[in-house]
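Below you'll find only one chain, the form predicted alone, shown as structure tokens.
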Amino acid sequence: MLSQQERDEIEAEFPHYEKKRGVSVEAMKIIQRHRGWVSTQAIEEISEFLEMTPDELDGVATFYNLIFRKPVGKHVILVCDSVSCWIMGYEEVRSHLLSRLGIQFGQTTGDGRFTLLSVPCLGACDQAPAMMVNDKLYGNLDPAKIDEILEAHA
């Protein structure tokens, strides 16, 4: 059941759509935020809220890639493989993440410290090659600097 908070916060949103059904997104967000991911029993109690079938809901969530259907990582690590991050040291970031945390993408590492997921854009090329930890972007990754960033969220 939807806790009084996390109503309040999706609720909060109807004044910015025109229909309950445009919340939908911003309303999975809200539970991911709270409780992690967006669980099946969270898909049907947010679809009765918003006057949706729970398969309307769930189509909306399989198509947007920052909803985890599935439980992920304290730490959700997003690399960008645009061609930006491609041309600029993509491949060296990948080998560097997969042997540091000894898992594959769409991972999680044994202690559930980090879940590992490639995205097609952060919109950093300036940055290249990017990724994001949780909602912190960090670019110009090099081993030493990737290093560093996953002991600061150890």
Second form
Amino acid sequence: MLSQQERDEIEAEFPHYEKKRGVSVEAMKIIQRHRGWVSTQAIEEISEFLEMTPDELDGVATFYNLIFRKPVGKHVILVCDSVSCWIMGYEEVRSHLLSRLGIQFGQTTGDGRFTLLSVPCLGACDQAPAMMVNDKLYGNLDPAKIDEILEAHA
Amino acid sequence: MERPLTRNIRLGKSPLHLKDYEKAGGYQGARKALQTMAPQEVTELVKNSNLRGRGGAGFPTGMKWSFVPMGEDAPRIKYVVANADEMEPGTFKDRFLLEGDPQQLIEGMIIAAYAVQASVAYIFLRWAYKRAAQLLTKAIAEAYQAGYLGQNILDSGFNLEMHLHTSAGRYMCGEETALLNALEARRANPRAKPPFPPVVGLWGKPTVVNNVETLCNIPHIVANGVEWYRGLSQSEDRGTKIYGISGRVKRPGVWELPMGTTIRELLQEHAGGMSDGFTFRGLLPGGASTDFLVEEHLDVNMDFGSVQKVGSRLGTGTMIILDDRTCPVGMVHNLERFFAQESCGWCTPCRDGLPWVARILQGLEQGEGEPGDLEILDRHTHLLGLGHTFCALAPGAIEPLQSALHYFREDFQRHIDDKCCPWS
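Could you please show the structure of the form predicted together with the partner chain, as a counterpart to the form predicted alone just displayed?
What follows is the entire complex, opening with the chain shown before.
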């Protein structure tokens, strides 16, 4: 069941949209903020609250790469793999992250600490290569800097 | 040299609060529009300024506004949307404006909304711009408090509500009709056109969608007039442009300069030239979905007409530099893989054609290229071109491919002949 706080936060979005279903992306982001990801059960709960079918809502959920339909780790690392970062050394960033974390893209470390995902251009091309950890952007990456960032999140 | 859009921006410092923004001349444009001009006069002024959209396509802004139904019979609800879904690879200019001077965008949106008599405005912001989201939330609240948003703005009788919508990802959302679907919380597939959004947009209502940089021009055009705006430019296309450069240059960054500044000046003077040990080979002038230009084009003016004359597009005006130590085939593979991934899957040429292109390029990179591969790529540049697809994603995707096949054909051929990537 949606918690009271989750319901309140979703309801606060209603006045911003002409129709109730317009809130659905916001609603899933709210749930994700509280629970880390959007489970099939959560899809059912939200869709009932917004008077949509679960399939309708899941159709929306699965379009957007930042609605997580699988559990993620405590920290989500989003690595830019677009053109400017690729030119500026993405391959080195990638192989360092993979070997340090011992996982592939789309996976979570055994201790549940890190999930590694690739994302398109972060709009930080002047500080390429770049990645985000949770809500924070890190640029001009090299192996030493990546080690520092990982340790800060250990 | 005047830099109206970035005059308040100080690198590494917080943006101006509303009071300081006003002291610096802010909200003079909104005041003038709402208190002394009829809505249609504002649209007419923007039309006469020849402002063209800064999001990539370059559509005349005033003309877009003039398509919105006006008068008694017009729909009661209309919308204005700032497209802040900056996701064109290599593009980071709107981030600079959003983080640097959020009040400027809000003022531009108020004037745009007044011109088309919209009552609700959205900022459609990409998820990655977390700092911009914080700053915009604060700036919108300040604007409400000061009476620039809400009911009876500046005693003009005009009402406007403004909301920030943070997206949940996907490049496709930057296409204006896909953006509207995303804003209605649907899958962000593009819509059939016509009808166009100024007539049938968000929830079926007339909707103007403008890029962030475009909207940031509006307060200055209204406050200072068309003649002044013309004087900012060095070319047929008016105003200033936020240019950017990334890649192996000494000082990657963004700069506001007269529209029509040459590529050479941008590269040499503003970006400081190539990094030591790297030689220039080519560039994408305006993001991932523009055609490559090469050495012979360095003196081309970066404006819509001039870049088009040499076979590319100004696009977003943020250039990506290809150097001699980067494989052009690898670079195009990176681009096409991106487009294949970001295709919404709605139409067959894009959904199936782009992955095919990406696979062939990957094969070339891995030394598995075969005779005939380049001809298959050539054919796709036609099959995925304008008129064959539902929206502009695939036609944009093949722009760097077709020009790379033209300018760097020998490099492509070497991948097949040598059975490996010469750069690896």
